[in-house]
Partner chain sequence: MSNTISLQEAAIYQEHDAPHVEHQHHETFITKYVFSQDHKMIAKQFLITGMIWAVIGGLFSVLFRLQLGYPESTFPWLEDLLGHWAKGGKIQPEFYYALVTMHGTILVFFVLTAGLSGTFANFLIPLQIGARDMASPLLNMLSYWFFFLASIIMFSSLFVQTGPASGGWTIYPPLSALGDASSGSKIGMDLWLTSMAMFIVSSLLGGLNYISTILNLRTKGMSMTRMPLTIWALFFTAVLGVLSFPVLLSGAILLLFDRNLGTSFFLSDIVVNGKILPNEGGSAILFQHLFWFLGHPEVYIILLPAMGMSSEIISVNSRKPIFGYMAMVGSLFAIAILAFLVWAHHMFVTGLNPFLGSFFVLLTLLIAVPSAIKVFNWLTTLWRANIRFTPAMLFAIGFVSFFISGGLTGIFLGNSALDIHLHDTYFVVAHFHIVMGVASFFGMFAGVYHWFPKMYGRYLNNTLAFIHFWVTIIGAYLIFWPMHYEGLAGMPRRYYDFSGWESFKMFAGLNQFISVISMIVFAAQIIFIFNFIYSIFKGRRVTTTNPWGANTLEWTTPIRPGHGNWVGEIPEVHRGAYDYGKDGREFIPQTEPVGENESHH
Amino acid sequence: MTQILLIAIVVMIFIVIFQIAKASEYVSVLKGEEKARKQNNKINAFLLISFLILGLIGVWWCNDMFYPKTLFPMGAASEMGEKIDLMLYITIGVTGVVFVITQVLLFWFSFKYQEKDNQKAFYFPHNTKLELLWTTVPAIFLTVLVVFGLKYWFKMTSDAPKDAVVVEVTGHQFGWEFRYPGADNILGKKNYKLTKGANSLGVDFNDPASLDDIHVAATMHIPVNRPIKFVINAQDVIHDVGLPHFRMKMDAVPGIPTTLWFTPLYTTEEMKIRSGNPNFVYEISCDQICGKGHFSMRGVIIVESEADYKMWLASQKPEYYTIFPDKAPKSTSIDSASTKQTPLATVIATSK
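Could you show the structure of this chain alone, in the form predicted on its own?
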């Protein structure tokens, strides 16, 4: 009730101010202040053209000052990201040209066709050809842009290539956890009822495919020039996997796994050179407000060579033996020098 009353008061104040302004205008005319009104009209016309010029200068100045600080100068770091950047540039180009033309005409016409004693307004009620032109041309351009957007969307959410590296990404307030399939290249099943203690992802270890899965938090490792498939989940509220350098993003929805795939083009070390930032890191952020700690929900992605990625992967211990260290036979320990592991079949047989 209080909100409705406040809205009513604001509306009434607006109406009163409007009526006072109109009454003042009528009084001025009746008093013979027509000359003052025309003078104000000229001043307003001059201010409009000044605003146009200063506005265009301001747009150029802001672009010159802030564009180098954006992610665009270093380029997209994925194949799909390059196509998305191209689509964005085309969209900005088309809409930017239309914006500049329409705004210049708007302010110029306000200046050029201001009220004058010997000038009569031209009444132009209808023109079918013009209406068809300004309706169909924008519709065609927008349709083309939508089609390209859908094409790229269906591409990034389609089935990933068979040689893709699969990484499960799980979001929760307020962090990211990652799980990799082991030598069998199959992620084990999960059950939310099993989410407790050290088993933070609820992995079902009764599924043999889960015994060699690798679980890491905060930092993800992926190889360069190889397709990467994300299987995305959330454990509490809706999050969003944001990959700004790769120009990708995807919602993380509780109970509804989503996927996307992309191919990184540059390692982290190469991007340090491209960006001119020795401290550069690929970031995975949450692009959906998810609570008071949303700002801190950040992870790091390390893109490295295939050899370095395999070496890192071989150095990781399966989550099963991290949670149940007493079930890890000595024969399955990793030799850091040779980076060799006992075959999965031997591991399962020994642990049982």
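Predicted model only: the values in this text are computed from it and were never measured. Rigid core here is just the name for the largest C-alpha set that superposes within 1.5 Å across the two forms. Numbering follows the first chain given and starts at 1. First, how it differs from the form predicted together with its partner chain.
Put the two forms on the same core and the Cα of residue 121 is off by less than 2 Å between these two forms.
Relative to the superposed core, residue 154 undergoes a Cα shift of 2 Å or more between these two forms.
Switch over from the form predicted on its own to the form predicted together with its partner chain, please.
A lone chain is what you will see next.
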């Protein structure tokens, strides 16, 4: 019923608009088209300048309302991210000034030079000096922005420091898997053709380096203040590791591993305070459309102190032993039972 009413109202509005439009056309014919045109001209010129003023107020208002919801107030959570934010501010500053000047000129000229009976357009077909001016000035500003940008670009795409914590990130429809290199700090080889059953990443367990690798799903732990390097893969389609709080992003492409690195500055707990959100959590968003579950392809990163991270890592059982339980050393079966209770107990158990 309400739908029919709604449709009726919409149709009525259309009919009323149409009738007004038709009537105004008759009126303009009666009044003389020239006169009606000039009247409309004045109205539109006034509306243009009003649009400018209200628009600029609206821009201010919109900023007031939504700036607190952006990532700026809580700040970037990585070293590089802080520089990216600075660069964003500079770019917003430069483009903001150009935006205001050009929009004001556009609407102000439109208003000021609206058609008047005693006014004649000024014949001004070209002026080389002016044209050179607005070729060179933007070029200079852009050079500055390019230099800034490329400096950071080369820095962020450079090789990760040697002491970086390496985590392999694998995307699939619709979730994230993480693999840590274990004690030898080398990720074991993979071959996608070995992907079968419990070996969901296709790890080649003939490679000795793979035996101590740790595999976890959905939630990643990393230490604060140390460079972190991601080695990124995808199993089925292209995904993208989106790290908005670290200002980082990299595609996960099947068949072509990619990398990124960053240094987290704050633990998850610290970010809860900085953001003022007690539920704050670092999220990995998939930023490349990957199918119907794209919007739910969520990963979580827990940034913690070095000690907490070590403790967590020690509590994890190598994937090799979960896949082949019979190969696991006898003692770890007791450990894994205790894992369920408290990780601390495991650390004590394994650290001797």
